[in-house]
Structure formats: C-alpha cells, structure tokens
Amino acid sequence: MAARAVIIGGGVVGCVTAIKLKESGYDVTVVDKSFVGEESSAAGAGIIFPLMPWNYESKVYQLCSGALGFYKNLSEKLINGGYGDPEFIESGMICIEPPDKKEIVQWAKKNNFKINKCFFNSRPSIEFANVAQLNPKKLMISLKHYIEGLGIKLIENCNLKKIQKKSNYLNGWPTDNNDLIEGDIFIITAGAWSSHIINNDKDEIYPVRGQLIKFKKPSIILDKILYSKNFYLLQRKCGSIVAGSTIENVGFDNTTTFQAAKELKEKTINLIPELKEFEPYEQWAGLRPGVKNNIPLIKRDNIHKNIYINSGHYRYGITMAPKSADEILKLIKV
C-alpha cells in the first residue's frame, strides 16, 4: 500500500509538490481552506525569474534554477492533455537603468547567465535572455484539472485546526468540523497562512500584500518583460498589460486601494508614456508569504516527525515550486 501524503495548501507550491509526490508513488491528497489555486498563486504576475537575484543570497537563485524548463514542459503537457493553456512565453526581460550594473554583470558571469547591454527608449538597460512568464490564473485552473487527472484527491473549503499537542507523530489532522484528515506524512504549503495551523513557525512567515493593475489591450506591443526599480510591466497573450506590484505589510488584508492604483499607473507612464491615456480596467491584490532573506522554510517540523514545511516563497512561489518540491522529497526519503 502506497504511503499517504497530505498536502495542506492548494497553491502552486502545493500542486507542484503533489505532482512530484504522486510521480514518486505516494497516495496524495491536497487540502485547501478555500479553493485550489484561488489565493496568492493566482494573484501574481507569473514572471519565472527572481527579478533581482544579484541582491539575494545564492540560495534564492538556486531554488529558482530550472523553473523555465519545468514550466515549458508542463505547459506542453497541459495543452496536449486538454487541461488548458497557461500561456507560457519565453519573453526575456529588460532591466531599465539598473543602478547596480556591476553586481548584475558579476552575478551573470558567476551563474553563466546570458545578458546583453541595450537601450530602452534611450535609457541604458540590460536584457536578460532566459526569462519567461505565464498567466498564473490560467496556470492554476489547468493545474487543478491536471492533478485531478493524475488521481490526486482534492478536499476544498476545509479549515484545519492548529496543531497544539506535542506528540512526535500525527496520524490525522483535525478539521474545524472535528473530522480527521488521515495521512502518513503531512506537508504544509499554506504560504502566509501556515502559522494558522502550526505553532512552530509563528512570525517566521507573514503576509505581504501586493497590488497589481491591468490595462485592456492597448495598441502597444511589449515583447519583453520590463523591470525598473522594483516595478514591472508585462503583456499577456490577449494583449492586456499587467503592472505591479506594491509591497505592503498590512497583515491579512487583501483589499485594494486607490492610492496603490495611482502609484502603479504613474510608474507605468514613466516606462511607457503612451499608456497615459489608458485607465486600468482591473485591480487586485494577493497576500504573499513573506520570510527573512526571501528564503522559504523547507524543513521537517521541529516537533512532529511526519510533518514537513514548504512555505514562505514570498514573490517567487511559481519560480521556486519545482526545486522546493524536490528538496521536500529528499527530506522525506532520508
């Protein structure tokens, strides 16, 4: 009988972890407090790159490496299997007027990453070749159908109780309805909500609100992701342009604000003046799981020997999901 693995949290990290466990022979269940793929994973921009890896510890880029190839292959599986198109695009990225050119060049050389000096609207810039994007909302819709097709069980709208008892081994995780989600191992992939169900990581993972806006199909073509001063612009396959994002420590508040929309539009116009005449037609917010130094918690729980934590990927959940799932698999097999 296959070992039972319960994934707690149905975002991209949870879904990719579930896929890799299923492929390794586990009987997998994904439990989500709402609906699979409808929280922070679907709220991001979908850039498959850690934006400023030269400013981070090397572990960040290590966890991001290989993601482009993973999603390129996964995208083909999803499309060919009839699960939907996640809109994977190998677009590349232009970093406009970077203040830290020397650090970028050194990082690129060290990591054998292809960059080219260029100009964007007469501004000195650096182009990054191996950067891709996808549409997070469409990815999560496709992933949900895909994991169901693999025989992974989904339990949605299920609130789990916080684990208090200091026993070494957990046979079943209690729900608010006093049911038990039975399993042999439990993997917490609940992002910013991880501290709601286990005590050990209180305050280690915390919510960071990010707001984004979208412009409807302007007569402008952005064939590259644009990045400048912690702000990005990218274009979806349908032609709409996404601008983001804010970084706000406001707790578990995912409401949108007029001030954020105003600031994001001003930054948009600074890069693309032609968008001055357009008003954003959509604004939304997601709660990213903030963590120290942008390095997620990928470990066995300090108390319960069959509970593992794979949370705290901050802005790079999509990019880090494949490698962090691999690291969890290694821990389980030790």
Ligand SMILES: Cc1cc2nc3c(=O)[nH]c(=O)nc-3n(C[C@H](O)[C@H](O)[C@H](O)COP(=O)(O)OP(=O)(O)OC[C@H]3O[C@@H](n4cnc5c(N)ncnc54)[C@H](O)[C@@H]3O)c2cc1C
The other form holds:
Amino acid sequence: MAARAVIIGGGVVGCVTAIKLKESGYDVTVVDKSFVGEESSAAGAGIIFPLMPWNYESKVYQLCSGALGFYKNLSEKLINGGYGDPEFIESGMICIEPPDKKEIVQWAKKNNFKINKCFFNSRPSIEFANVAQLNPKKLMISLKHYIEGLGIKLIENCNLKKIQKKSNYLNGWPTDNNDLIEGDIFIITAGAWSSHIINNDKDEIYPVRGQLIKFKKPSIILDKILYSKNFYLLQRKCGSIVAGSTIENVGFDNTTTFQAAKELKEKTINLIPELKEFEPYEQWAGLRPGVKNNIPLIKRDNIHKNIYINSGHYRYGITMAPKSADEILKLIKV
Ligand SMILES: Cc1cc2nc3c(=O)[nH]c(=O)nc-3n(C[C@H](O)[C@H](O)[C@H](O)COP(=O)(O)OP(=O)(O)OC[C@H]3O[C@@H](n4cnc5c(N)ncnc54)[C@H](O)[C@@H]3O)c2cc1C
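Provide the structure of the form predicted together with this ligand, given the form predicted alone shown above.
Following is the full complex, with the preceding chain placed first.
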C-alpha cells in the first residue's frame, strides 16, 4: 500500500507539493481550512521571477530556478487537459532606471542570466528576457481541478488544530471537530497561518499584507512587465493592467485601504502617464507568509519525525513552489 501524505494547506505551495508527491507514488490528501487556492496564492501578481535577486542571499534565486520551465509545462498540461488557461506568458521584464545597475550586471554575469540595456520612454533601463507571468487566480482554479484529476483527495472546510502531543511520531492530525486526519507523513503548507498549527516554530512565519489594483482594458499595450523601485505593472491576457504591491505588517487583516489605492495609482502614473484618466476598478489584498530573510522554512520538524514544513515563501511563493517541493521530497526520502 502506498504511504499516505497529508498536505496541510491548499495554496500553490501545497498543490505543487501534492503533485510532486503523487508523482513519487504517495497516496496524497490536501486539507484546507476553507477552499483550495483562495488565499495568498490567488492574490498574487504572478511574476515568475524574484524581482530583485541581486539584493538577496543566493538561496532565494536558487529556489526560484526552474520555475519558468515548470509553469510552461504545467500550463500546457492544464490547457490540453481542459482544466483552464492560467495565462502563462514569457513576457520578459523591464527594470526602469535601476539604482543598482552595477549589482544587476554582476548578478546576471554570475548566474548566466540574459540582460540587455534598453530605454523605456527615454529612461535608461535593463531588460530581463527570461521572466514569465501568469494569472494566479486562474492558475489556482485550474490547479485544483488538475490535482483532483490526478487522484489527489481534497478535504475542504476542515481547519486543523495546533498539535499538543509532543510524541516522535504522529498518526493523525486533529481537526476543529475533534476528528483525526490520518497519515504517514504530514507537510505543513499553511502559508501565513503555518505558525498557528505547530508549537516549536512559533512566530517564525507571519502575515505581510500586499494590496494590488487593476485598471480595466485601457488602450495601452504592455507586452513586458515593468518594474521600478519595488513597484510593478503588468497586463493580463484580457487587457487589464495590474499594479502592485504594498508591503504592510498589519497582522491577519486582509482588507483593502483607500491610501494604498492612491499610492499605487500615483506610482502607476509615474510609469504610464496616460493611465491618469483611468480609475482602478478592482482592488484586493492577500496575506503573504512572511519570513525574516526571504528564505522559506523547508525542513523536518524538530520533534515529530513525520512532520515536514514547507512554508514562509513570502513574496515569491508561486515562483519558489516547484523547487521547494523538490527539496521536501529529498528530505522525505532521506
Ligand atoms: C499582493 C501579492 C503579490 C504577490 N506576487 C507574487 C508574484 O508575482 N510572484 C510570486 O512568486 N509570488 C507572489 N506573491 C507571493 C505568493 O502569492 C505567496 O508566497 C504564496 O501564495 C504562498 O503560498 P502558500 O501556498 O504558502 O500560501 P496560501 O496561498 O496562503 O495557502 C495556504 C493555505 O493554507 C490553508 N490553511 C491555513 N491554516 C490552515 C489550517 N489550520 N488547516 C487547514 N488549512 C489551513 C489556507 O486556507 C490556505 O488555503 C504575492 C503575494 C501577494 C499577497
């Protein structure tokens, strides 16, 4: 009989981990406190690149490597299988007037990453060719159906509680209704809530709110992602333009604010003055699973030998999900 793996949290990290475990022969169940793919993973911008890898420790880019190929391949499977189009586009990205040009050039050389000098509206810029984007909301809807199609069991509306018993081996994880979800291994992929369900990682993962706004189909074509000073603009397949995002430490509050919409619009106009006449028609927020140094926790629990943690992907969880799942798989096989 195949070993039973229980994935706690059905965001992008949980779903991609579930796929990789299923492909390795596990009997996989994904449990979510609400619905699969409706939290941070659906709220993201969908840029497949860690916006400024030259500013981070090399581990961050290492966890992002291979993501473009993974999503290109997954996107084909989702479309061909009739699960939906996650709108994957190899658009590239333009970094406008970067203040850290020297660091970018050094980073690109070291990592063999193709960059080109260019101009955006007469502003000196750098083009990053191998950057892709997708629509996270659409990705999560199609991913949910895809994993069900692979024979992965989904249990929704099931909140798993913090475990109290400190034994070496856990046979079942308690739910709010005092049921037990049985399994041979448990993988915590509960995003910003991960530190709520395990005692010994208290406060290592915390929520960081991000807000985005969207402009309805202006007559502007943005064939590349635009990035400038921690702000980005990108265009969805339908023509809408997405602008983001804020970085706010406000706890588990994912409401949107007037102030954020105002600031994001001002930054938008700075890059595309024509958008001055447009008002954003949609605004939303998500809670990123924050960690102190941008490096997620991918490890076996210190006490329980059959609990693993794959969480804390902060700003780049969509991009890091495939490599993080590979790392968890390696740990399980040790
Ligand atoms: C505004 C914004 C823009 C972003 N842009 C990008 C981007 O362009 N590129 C990129 O790579 N990343 C981006 N990110 C980051 C990325 O979205 C996150 O890192 C990623 O979604 C984290 O995925 P996750 O699966 O860990 O968490 P989540 O998607 O939050 O999923 C966690 C799941 O666990 C469930 N859960 C929690 N507690 C329990 C429990 N006790 N029992 C059962 N289930 C539980 C939740 O219901 C939820 O479904 C962005 C994020 C935001 C907010």
